[in-house]
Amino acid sequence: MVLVLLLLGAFFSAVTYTEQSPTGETAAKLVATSILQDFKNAPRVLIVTSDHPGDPAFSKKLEHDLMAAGARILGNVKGEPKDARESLQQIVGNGEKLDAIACTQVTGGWLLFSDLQTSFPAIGSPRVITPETYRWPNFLKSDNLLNIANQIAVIAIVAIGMTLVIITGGIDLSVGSLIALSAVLAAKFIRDFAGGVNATTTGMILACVAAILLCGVTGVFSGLMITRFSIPPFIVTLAMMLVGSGLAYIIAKGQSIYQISDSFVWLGRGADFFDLPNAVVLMLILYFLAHILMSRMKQGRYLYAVGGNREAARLSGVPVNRVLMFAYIGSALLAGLGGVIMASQLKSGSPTYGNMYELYVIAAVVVGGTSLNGGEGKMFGTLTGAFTIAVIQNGMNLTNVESYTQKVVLGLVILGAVLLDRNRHRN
């Protein structure tokens, strides 16, 4: 699966290989270097930017670097061509001349700068300098890779619990609804009991923990139905999927809950560790702990034993019912955590969250090599499967594949993974 993931990355890198225009501070460094190389003695520079999102960073960084090198900044224009024209007229009125006009790719193409010697002969012969373009795959841009990781964080975290369940030979269809239920509960608790937009950090933590634990209660109920009454997991979790979704709509009254503190987005949008999103860091920590559980601890061995042969495990002294309860409670708790992360990412709680996520989670687990027959699978395989799904979706978005076709492709990927699993067991 790692090889498949690498091949997918290589394919989407090849098909998205296009010309790139640097922006922000990166573009500013390139323009500053070009100006300082071409003009050695205190060049006179006009900086021109537009209203694009990355332009303020470009302007600030460029002005800082040029002034530090002894350049004279005769103007720093932010806006439209008419603003640049006014600045040029002011420079002419002051009797100054220009050596360079530092622009972004957008402002460098303004018609105003196409014939400056005719329009402003007194200003000299300034060069319009823009950041040099380069060719690079859109897929491999750092922003896109971080976006893939951040978008897959919720699915990957919930997939840990699903892996536990499928390894025991079961299935959990309720995780998507529990994501919505947890998001709604966390947002409601913050709004009603923790202070809403003025909520403290402690209040928000307690609200989120309460939401996760209440989702864990549904896992307890599912586990009891499966172990005590021998109801098939498919039926139990299908029922809980409907119950969880219905409760989310009832609690939220069919509306989004958004009256929560701005600091709530720290978990979902923050990036405090080596510029990695906090949700991604949490995901990696959880996968490391899950790997230790499955490979180094007795409970992990029990999970494999129950999934491989439940009766043999029982006769060997494995507490089968407790192991199953552990799997379904763990799955529910992790779905609750996924809902909290999604609420943090979107700064709201809505009963529509988590729609179809149970299918994406199952797809990640199956594509990652966990057998639907139970008794076989690895956590890092699930993580690889989650990223494989994310890369396929992201690559199709970058290549403008319509959403309906994406569903077809994802369905075929799941079917292919199951067929490979069946063929491997038959052999």
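Take the two forms, find the largest set of C-alpha atoms that superpose within 1.5 Å, and that set is the rigid core. Residue numbers count along the first chain shown, from 1. Because the structure is a prediction, the values reported are computed rather than measured. Compared with the form predicted in complex with the partner chain:
- When the rigid core is held fixed, the Cα atom of R44 travels 2 angstroms or more between the two forms.
- Comparing the forms between the two forms, the C-alpha position of G79 differs by 2 angstroms or more, with the core used for superposition.
- Relative to the superposed core, G108 shifts its CA atom by 2 Å or more between the two forms.
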Second form
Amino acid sequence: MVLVLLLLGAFFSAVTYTEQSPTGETAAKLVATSILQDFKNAPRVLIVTSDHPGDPAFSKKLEHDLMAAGARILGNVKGEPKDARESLQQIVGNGEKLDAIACTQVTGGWLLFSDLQTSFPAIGSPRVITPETYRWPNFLKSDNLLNIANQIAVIAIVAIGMTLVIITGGIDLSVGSLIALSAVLAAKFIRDFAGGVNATTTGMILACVAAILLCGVTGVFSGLMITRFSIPPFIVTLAMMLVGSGLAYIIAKGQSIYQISDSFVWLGRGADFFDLPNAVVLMLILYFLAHILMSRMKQGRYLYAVGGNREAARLSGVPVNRVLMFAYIGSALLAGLGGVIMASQLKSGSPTYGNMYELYVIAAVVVGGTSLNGGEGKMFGTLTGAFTIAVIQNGMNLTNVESYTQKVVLGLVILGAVLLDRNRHRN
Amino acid sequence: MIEPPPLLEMREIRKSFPGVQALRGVSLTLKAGEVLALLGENGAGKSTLMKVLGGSVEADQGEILIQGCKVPFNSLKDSRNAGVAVIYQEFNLVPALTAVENLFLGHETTRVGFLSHAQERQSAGKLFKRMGVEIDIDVPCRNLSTAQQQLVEIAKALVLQARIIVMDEPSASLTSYEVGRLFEIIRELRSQGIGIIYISHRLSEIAAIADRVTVLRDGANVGDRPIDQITRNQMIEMMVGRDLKDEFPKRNCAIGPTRLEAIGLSRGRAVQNVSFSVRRGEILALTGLVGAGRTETARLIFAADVREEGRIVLDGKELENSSPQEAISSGIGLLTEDRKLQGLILKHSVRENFSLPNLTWLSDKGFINQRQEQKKLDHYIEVLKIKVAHREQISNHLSGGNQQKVVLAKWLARNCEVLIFDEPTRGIDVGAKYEIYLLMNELAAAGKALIMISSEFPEVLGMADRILVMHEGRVTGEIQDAREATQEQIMQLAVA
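Complement to the form predicted alone: the form predicted in complex with the partner chain:
Time for the whole complex; same chain goes first.
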């Protein structure tokens, strides 16, 4: 499956291979180096930027770097060509000459600079220096890769629980609804009990934990229905899917709850560790723990055994019912966590969240090589599966595939990926 | 006069699987109206050879001749067209369909595209009459007994007008009475000129039914003789390639005080007021015909099923015993009759299967001590001479004997005080059987209490110290000294 993921990555890299113009501080560094190489002796520089998003950072950084290296900044223009013209006139008026004009990709193309010799013969022969462009796939830009990881974090985390359940030979259709329920509960608790917009950190943590635990309670309920009353998991969790979604709408009164403190977005949008989004860090930690559980711990072995052959497992002393309860409660708790992350990403809780997510989550698990018959599967397989889906979606966004077409393609690719995996297993 | 060519001739069949040369040039002939016994240890190549004949496995080399003509055998269809029907141990019947529907499955009698039930029922009735059996042809097959299902399989072969019928371990789950019936039918088929290949590990049956014996060992022919020119011991020697002095090893160990006592166990009609005890160092045989309630009794002791009444006492202490988990932790182990469905998780590795009941003591704070796990497994692989390529081999790829050894290993490692062996040697070749018997003796000598459920009376007589006979859920008799008992004596009690 990793192979499929790499192939997809390679494909989208090739398709999105384009000219990249650096902006912001990166661009500033490039230009500064170039100027300082060409003019060793205190060059006289004019900086010209326009009103693009990366430009303030560019001009600030550039000015700082050049001054530090001993250059003289004769002007720092921010605006339109006429502002640059005024600045040039002022420099000429002061009887100064210029060595270089530092521009962004955009300002470097202004007509004004193409015939400087005729309009400002007194200015000397300054060189217009722009950040050098290079070719690199849009897909492989670090911003885009982090974006993919952040987009899939919720699905990937919920898929951990789904993997537990599917390995025992069951299925959990309720996770999508539980995401909504948890998001709504967390948002409501923060609004009503933790102080809303002025909520404290402790208050928000308690609200989220409460929301996740309440989802866990629905997991207990599903588990009991499945173990005590032997109702097929498909039916139990289908019912819970409806119940959960309905409850979310009732609790939120059909609306979105957004009276939440700004700091609530830390979990979903923050990036405090090595520039990695916090949700992604959490996802990686959870996958690591789940992997340990499945490969090193008794409980993990029991999960595989129950899915591999329930009767043989029971006759070998495996507490089958307790193992099944563990799987369904785990799945519900992780769905609850997914809901909290989603509420944090969107800074609100709405009953519409998580719609159809159960299917994406199941797809991630299956694409990751876990057998729906139970007894087989790997946690990191599921992570690969989740990323495969995310990469396909992201790649299609980058290549401007229409959203309806995206669904068709995604469905077919999931089928193809599973087929490929199956063939590989057979050989 | 020139002798007509044989009905079937397989010449120099070779087949290799990754890592294994399953058949090294096996030849076999079968005349019309002959019962040929195909003998060999598990893994000797019998199954592969029959799969080649059945068209489900393609041979690498060699040819198959039907009445002297070379015929391709590349698919199930080729095999069917050549008049071959293979009846596997696991029947090929659809449980929800009736006997008639199963008989004509895939080649229904139709009239203008509609099924003609009346016609099918009529021919089915005729067929069963010809076979001399009475089966309710309108009952779903899952409600038929194993013996009846087998008869439906045979009838299916006849519907297909098979001239060559292969029966793989047909008597494995039949009672001796039913085996007798089966033999009558086989003789009837033989008189109609049908050639039958009969695969079985039960040598006494082979002596009773076969005309000729072909023995395979390690994928090659090692003998082919008419039945009247070979003795039972010679057959065993050919199969295992060594001289087996005795099928049942002797045991000499002191029998101690009572370990396990079952008092008044009851569950529905299957088990009714069953009481018995097993002592230290003793092998107690629980025997009777299939359906006598022996397995059900064992399941009550192991708490695999809930007992309605009765008490279980181990070493003087009464056990609550409400789940297999509890039974295991109090020191009771059950080696189930059905290895594939209940004993092993077939898609999991040898290591995972071995560890399952042992994880409680192999792990600390929930973490498995993997080094110890591997060490223990390696130890038992060596002691039990389990033939595995490596620890991670998938259990499904092992032969029956090795699968049983893995099951044994997992219970030995658990160090159970009371071990229940339910048909421990079913479907296992002679060599592996002997090893399992030896092991049972060692366990008894170590002071364990053993309960052995077996339908094979020679095995019961050869292995047990004491025999308990059951019939329709009740204990009908106890034979205190198994050494003095006879098969007739057991049979008397079993049919009581």
